[in-house]
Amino acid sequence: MKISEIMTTAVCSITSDKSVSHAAEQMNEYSTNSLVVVDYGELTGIVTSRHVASAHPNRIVADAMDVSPNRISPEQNIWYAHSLLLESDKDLLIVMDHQEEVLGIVTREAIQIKLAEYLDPLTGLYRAPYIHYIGEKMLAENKPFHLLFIDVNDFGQINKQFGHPFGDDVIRSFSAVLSSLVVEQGDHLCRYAGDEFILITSGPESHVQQCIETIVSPTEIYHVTVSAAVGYMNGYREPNFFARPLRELIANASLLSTEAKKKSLFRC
């Protein structure tokens, strides 16, 4: 999903020498929460309703505006936009082309609404497109990572024996166990498909080993013992890690999890 597909193209502008009260009037007139500040044909900042509310009406826009708004290309995807907003703690991005022309604005709210479509309703985790974005981005930036392909053991048998609603409860509870392993920085978890999950982490190997030990250890969920197999690709040690596309790395990790199922425990 590209930014161009969710951005707002109706952009209103103002010059930095106008008063804050005038900016507020313009926002009311055009029913917008932001104005792009343009002086002599060049973007110099952005003023939002939050800036207006916190500044004296008699001050000028130059005193209240954000002079370093985040910019983004319309070709970028929403995952990148989301990470930019998280890093900057801002509410919107200005969409500009290569000629530095303002094409539109994309807000935090618009991005969050779109990202919600990628959330798995059962577990609340992001689905496969999220992990594809994270993995491909890190490969492109030559940032090594650990990839854990997690596959619940005998899930088909659990469904047959206890029914699909119970199977859903197992997936939900097991995903909570996985989420408890995720640290705030460097860990990325998704429900990949059915009873399969993927964890990408740039954390230390001690963290990875702790995760694997927890995941493969049998867990009691509603009086049923549940365990999982893990296929592990170590991007810090794997030969030709960066020469391989993410799909191939995931496929290899999946095969390793299948081998782990046969052995009941896998360590790399």
Contents of the next structure:
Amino acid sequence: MKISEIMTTAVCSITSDKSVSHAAEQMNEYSTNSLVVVDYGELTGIVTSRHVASAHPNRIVADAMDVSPNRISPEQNIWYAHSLLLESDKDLLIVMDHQEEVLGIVTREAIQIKLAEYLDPLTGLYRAPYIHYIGEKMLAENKPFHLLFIDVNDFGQINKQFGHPFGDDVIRSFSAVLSSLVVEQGDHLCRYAGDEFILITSGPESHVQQCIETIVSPTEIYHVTVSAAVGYMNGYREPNFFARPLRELIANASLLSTEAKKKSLFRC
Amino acid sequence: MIGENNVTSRKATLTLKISEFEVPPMQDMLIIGRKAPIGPEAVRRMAEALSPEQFTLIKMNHPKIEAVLLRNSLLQMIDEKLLMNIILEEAERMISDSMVLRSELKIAMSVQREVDLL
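Same protein, different form: I have the form predicted on its own, so give me the form predicted together with the partner chain.
Zooming out: every chain and molecule, the one shown earlier first.
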């Protein structure tokens, strides 16, 4: 999932004193949508087909280019690149090494194509690698979070009783319920595996409690009552939260969800 | 068809006007529209090449005006904010975003003092 796996290394360059019309000709000639602007051996900006289309052709590249393009290291994660592009509303990132040498570019399109491979086709949610990236990043940055491991109750029974296509409908509808809970800026949801989901949130505890209440309340899906168990790890209160790897936190939350499931069975 | 007796003549008139070239080819100020054929950086480079360290480029957050190039000596005489407010107020009445306006700006000071006689 590194940038080096999807970056384009064939990068064309131009100097900032050339005209915008010349830049457009270069783009046509090299069949590219972007040119890296290099003056006296140093990167000074980037000019894309969008810049060329919106600037007067007589202008110089310096007056049309993006003077502060986002830079990224080839070692960085694609999820990080995706969040950078979302924050900046730019079309591409320049891949540079520690010696400030341009190694390539990575476009929004290339990132989106790669990330689409990590989308679960049934629910439209991201799969486990997404939550691994988010959780590990927050742990590395010492940012606490709440981790909810969500496990649909008796999903095997639902499949046996009503068939797998109906089971798929249940998962799809249940994921829609979970998606409706993702309202805070720091909320991240994924379909972890089969009938298991993980929600990571840095929202307030009141938000977490509201999520748990909604998730554990039995829901009617196509005339079948579906419920779920939640294993909850509170990163704001859990001792040694940051000393433990994400795998361990997920495993712990998973065990807590199993316990919650047993308790609910016992109550019945 | 032109016969042997017909004569064709073509003449051109050449007009030559010579005047002194200003360096740079502007006076005190340029006001650059957002879609003008010459952009702020090109204007700055032109001024810097022809009159080094005599002009300052001020970028604008304005719907039609992208930047103003000003002679430094003006900024030494009058506050930049005050000057820019006056320039924008007057220029935005006539500029379109594809224009570059050239302007002369002179500041004259008039002083009258009363002093005690000996």
